[in-house]
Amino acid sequence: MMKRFFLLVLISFVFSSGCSKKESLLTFAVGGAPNEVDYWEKLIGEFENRTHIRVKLLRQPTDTDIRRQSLVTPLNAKEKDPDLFLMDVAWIAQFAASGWLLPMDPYVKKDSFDTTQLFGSVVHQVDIYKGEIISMPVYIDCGLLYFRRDLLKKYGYSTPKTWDDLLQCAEKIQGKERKNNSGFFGFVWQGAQYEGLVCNFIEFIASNGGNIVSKAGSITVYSKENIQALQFMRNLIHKYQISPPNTFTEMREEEVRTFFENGNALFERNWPYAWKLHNSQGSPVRGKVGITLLPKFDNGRHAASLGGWHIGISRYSDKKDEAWELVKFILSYETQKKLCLNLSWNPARIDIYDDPEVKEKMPHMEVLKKAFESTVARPNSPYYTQVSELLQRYVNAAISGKIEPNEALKEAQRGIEKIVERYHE
């Protein structure tokens, strides 16, 4: 009797483990701010109900560098999971050149999927590799200036157009607000040593007529305009002291966002996602925030780094058809609209911008449209990650005061040339 019982248990164990293997889940890697990942959980639930495809969400952190590293390991090992993932626009070229991304053209054709609904310029620049669609944009990011409308009004200032305007106004208001709040700062931005710092750097230099891509297409960081802009970044912390001393040690997107949201800053540089959170229930700055284009230097132009996240299917996935179903769901009108309304993401679908509800609830989309006209892309190169890591190190050393801006960019230039040489051998 006992023997029979054990046999039954054993059979049912083998059977059930066999089953769970067969119906194993589709694995989708996503990261971001905690509220973003929570929202993905909700969306995935809707997808599961609709399609009966089960999905396991692989929760990744906010930091893009860490997200990339956690994908590189399984892809390098040709592992089946994750089946699909979000990719920062900055690393798609590397993923494509490594052969990790499944071309989606057969699926696009089979389902007559209309790619013309997606931001054409972005798709052409980053999602097509050797003539094939290897990813699709989910949302587009661009750097923005957030400001405290109430404080500008209280002290009689208008929104700054130039960096000098911002400086004048921040120094003044910081001085006044410090009387009640000793931890108040004029301007917070992302200065920690990570990818976000390169995005900020690109905005400062481009707003001074500089760039990191020369007209001939090579990566060139050592220029008069770039040095001046880097000096200004450093001065914001050390000379003018309108940016906190932990700017170069700790300030990433979320640290900057919470600093501003807690009422401790007048200006903030961040991506569109911060809008929804600043205006959510319980936020101390709810209803007091404005957004505008990032300021420029006298001779420069308004500039915003082009960011954003794209979806790709792993070439090693063993559930490619199901993965494509999820891609379609994420790019559907309905989901894109939800991502816009709930996370204040800039949809990759252009038709959402004309949606009456979006227009009514997200009036700031107008400012975003303008910001998109002034975006600056990072170099779309398979070795961009190496270039960025080097730049992060030197720009961070310069703003922390360890090395002079001139020296930092000269050294960075030397290092970049070595990387380029290595990759072109």
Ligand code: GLC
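Now that the form predicted together with alpha-D-glucopyranose has been shown, please provide the structure of the form predicted on its own.
Excluded here are partners and other molecules; the one chain stands alone.
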């Protein structure tokens, strides 16, 4: 009987040891489209072969909000897994303020990791918190202006540099194209009440010399420059009528993309992902599309809302050193180039944009590099989600015609101040 007891204890010990070995894997949480996650599996295999560090890939859902919550829950509970993860750029401030992210400065210094190879404007806007590096960019996104090269050439117009250039060009060509296509519009952009509207709003106000964050660091939306930009957004729909009347009810990324792709618009504001789709087999505009920087107002500058995904290490990870090794691998020249060529991801490394193979296969990367150097981040605030929801509501009400731009931003400012007060109570 005693022999049987000790045998059961031994089996139990071996089994539990096996389980703990599995649990000791470095865990990396990623999501996205199935082909993206499948490619991460391939890259992780290469990393394991090179370093002999075993990695468990935690597949997250495609939906961004669900991905965020699937990270918030274990981090809030101070669980050791996942060890590291990808974050949407809009989450970083909340994660940092909650104390969930491990500062990477000691590792950067120890390995002499060259952060200057990353887009500096991106790192300084979102990856540094209280003077410490708490994340690193992996994939960069920003707003771009797509245009029909064939139509500009047909009617003798050059690529617009200012919003006034775009307006004049769009009005003329829209009028001519409507003789054969009554549903043709000059300019389509994201105006529905969701996060994409805030990104568009930031681009318009920044291109007019405005901003959401003051020099003192407070969130300030009520300003002359911002009101003027919001009025222009509204005029595009109601006064100039070069943007569809459903801009403020239905237009999100995909609605805008398909509208332009079906040959119904001259200009389109969208993210870099649309380039590949516009030029894919079966696209009505394949070979007819160009991209450039978003226009600016006369006294403003070219500006593009910053998007993309960044990598962070959990403060509660029990494999911090191994996690850093994976961060280095992901940000290496070799891996960044592979992500670019295989997933069409826009690298965080500046030097990839000068790679001969990348330039040959993806000539539009030259424009992207310029655009990424003029990015504007959304407020780097732990209560940004509440601020965004407020802005979505008031900006959408203004462009729909329900409220004047001046009053909309005045009310939005009051609401933001209340959010700040609640947060600091």
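Numbering follows the first chain given and starts at 1. Small disclaimer: the values here were computed from a predicted structure and weren't measured. In this text, rigid core is short for the largest set of C-alphas that superpose within 1.5 Å between two forms.
Worksheet item: Does the C-alpha of Y333 move 2 Å or more between these two forms once the rigid core is lined up?
Response: Yes: Y333 shifts by at least 2 Å between these two forms.
Worksheet item: When the two forms are laid on each other by their rigid core, does A33 show a Cα shift of 2 Å or more between these two forms?
Response: Comparing the forms between these two forms, which are aligned on their rigid core, A33 does shift its C-alpha by 2 Å or more.
Worksheet item: In whole degrees, what is the angle of rotation of the smaller rigid part relative to the larger one between these two forms?
Response: So the smaller part swings through 29 degrees relative to the larger one.
Worksheet entry | Cα shift between these two forms at H124, which is computed once both forms share a superposed rigid core (Å) | So the C-alpha of this residue moves 6.0 Å.
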